[in-house]
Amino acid sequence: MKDLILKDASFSYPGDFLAVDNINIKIKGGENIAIIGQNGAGKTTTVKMMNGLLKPTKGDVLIGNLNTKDYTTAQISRYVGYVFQNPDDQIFHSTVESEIAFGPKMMKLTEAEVKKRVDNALKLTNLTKEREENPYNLPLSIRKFVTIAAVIAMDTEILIFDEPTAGQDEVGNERLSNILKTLHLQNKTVITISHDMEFVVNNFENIIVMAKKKVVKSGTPKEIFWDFETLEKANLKQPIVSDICRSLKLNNSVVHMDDAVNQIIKEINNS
């Protein structure tokens, strides 16, 4: 498994525009994390330096010993998959199957290959009812699975989600994680930009706060979001749990529901 390195770097659009600052993050192979932020942090531009849809204005990204400046970005594809917060910038075939059919076959695999990549894609998302379907037909929220499941076709070592969660409703949010659960079964390399600090929690081993166009901190979602320096810096909130056990003066490690429960009936236990 590789890993994906940042060294000192930095993106400039046109017009010197400055939309990441001289950054390091190192993730390793198999590891499921996220990015978190608000708009204009950097996250965007940051993700898709790693998949060299964006080559970096200064300093290098590294996908094991391969410096995504020598390759072109569809070469960087065969190693990092990438879906779009907007499934309908990455969405043009006619049918869910040939959507995701079209980069296994861009790579040249055996029809039984080539189908059995589209087989599993389809099982692991929960699409089979809709491999005929016209994706335009479908939900926006349900293109999103689309778009994920052409990724996984690929079978690259690292994924990269921008906003899965945007527009996903409870069942769509379990439905994701479900899929991130069994990519990282599969040692998979699972790097996610999210909004939704709950989703977050419950889903990430490890999170990096971005904001201002630099990374503020990288740290475990105990260490993240009971650091209220941080967050601050970043003008993020707790999710919810936790901003609950901090109001009722719980443990100050609470992140997740079950330990919430846990601490809140140790509290009832002592009085």
Given for the second form:
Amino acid sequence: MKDLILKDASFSYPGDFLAVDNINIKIKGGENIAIIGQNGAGKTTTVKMMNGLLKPTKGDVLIGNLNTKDYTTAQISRYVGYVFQNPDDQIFHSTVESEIAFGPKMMKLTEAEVKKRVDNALKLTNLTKEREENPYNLPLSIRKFVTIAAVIAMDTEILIFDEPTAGQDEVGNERLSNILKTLHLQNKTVITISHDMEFVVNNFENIIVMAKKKVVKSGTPKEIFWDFETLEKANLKQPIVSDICRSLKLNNSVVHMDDAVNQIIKEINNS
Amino acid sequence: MDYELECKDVTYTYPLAQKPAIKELNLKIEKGKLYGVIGENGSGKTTLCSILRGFAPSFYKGDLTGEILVQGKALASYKDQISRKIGYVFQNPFTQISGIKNTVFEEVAYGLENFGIDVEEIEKKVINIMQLTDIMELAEKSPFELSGGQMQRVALASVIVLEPEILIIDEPTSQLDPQSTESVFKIIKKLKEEKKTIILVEHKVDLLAEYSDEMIVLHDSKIIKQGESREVLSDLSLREYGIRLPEVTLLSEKLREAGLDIDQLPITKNQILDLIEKKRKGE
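Output the form predicted together with its partner chain next; the form predicted alone has already been displayed.
Once more the chain from above appears, this time first in line as the rest of the complex follows.
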């Protein structure tokens, strides 16, 4: 399993617009990690450097011992799959099935292998029913799953999901959660950008926080969501149950609902 | 009494679709209220918005039966003037951006230009709205250089600036960070205080619980529940329809399961803090 390392990495868009400023990140192979932070902090630029869509203008991005600067984006896409923030940037086939099959076909896999991968991806993303549909006849939130399935079918070691929780309902979030769990069991490295703090707390053990083009903190949900300076810097908020416990001046490490229930009941019984 | 918007037995089917996207819709929207619209994906939320604005069927075509009234008059009778009456913020901000303007400032001004308003007046209004939506620093950027979240705020600004009486807003915060999301809700609250009527589709039910007056719940193309926010969002049976309830409601339910005597479940932070305070005092 390949570690993913960003070493003193910066990226400037043409016109000298600095989007990511000298960041250092190490993600171990098989890790399931969330990236959170303010809009415009450089999250999407950072993950686009991870899959070689963008090459750092300073510093290095290493996938195992491969430096992305020495490879084309197409070569890197064999190791790192990327699900775009906007699914419409990614979809260009007229059926869900052909959209998902496109990547494996480009890898010149056998027809049987392509079919197997498409079937697996459809099953994992719960899209089997939509197989023959035109993706553009599906709601935006479901189109997002089509793009996730397309990347899963590539069977890369590392997968990046850019805001998959945006616009998802309860069922969609559960579906995402199951996908993350399955990929984790398959020892995939999964990097997910999200603004849904409850989803992050319930699905990730490690979090990277970005603000103003830099990484400002990495840590567990408890370390992140009770560090008010970091939250303020990165335009974040505590999960609601943590916020309620804070208002009640309870234990300063609650991030999960069950812990909050225990703390509140104890507090009421003691008063 | 004339409602701001009223639907009478509206059923709408998209072209070539096998079944209606909205069925037997009856709805009365009152002036100055904020209505939260929730429902699982594909339940008809965006179609409902399109119908209320007239995009369905005028733009999307398809078949619509029933009656839609805007301030007592048939929606169709407003023709092009409907865009002055009802502002619409699309779910996908990329859809909203005109694509023909070079800067964010010009983009926000575009609608007003089309209305034939004085340049000085346009500038004044645009600056005012850009400050309100906190996008002043993006003024000289190309709309296509923006992050998803920034584009979402530009899309919202470009509609608010037109000062419509009714606003239909489809998931305005899906790509925003938590504090920016809260600030969009504060802007919406301010619009409500100006007596605007707002219909807001959102998945962030905790914020809807804090800010909405009423909720409309859709399932399978129909309204299954409508009413005052606390009554709707404390209804645990909605989970059977894939509806997310506020974290506060879920926390309260777990407290009830753990033995606390709770009558109506709280849906907002203040409501649950009040409840816990009373329990602490043994009330």
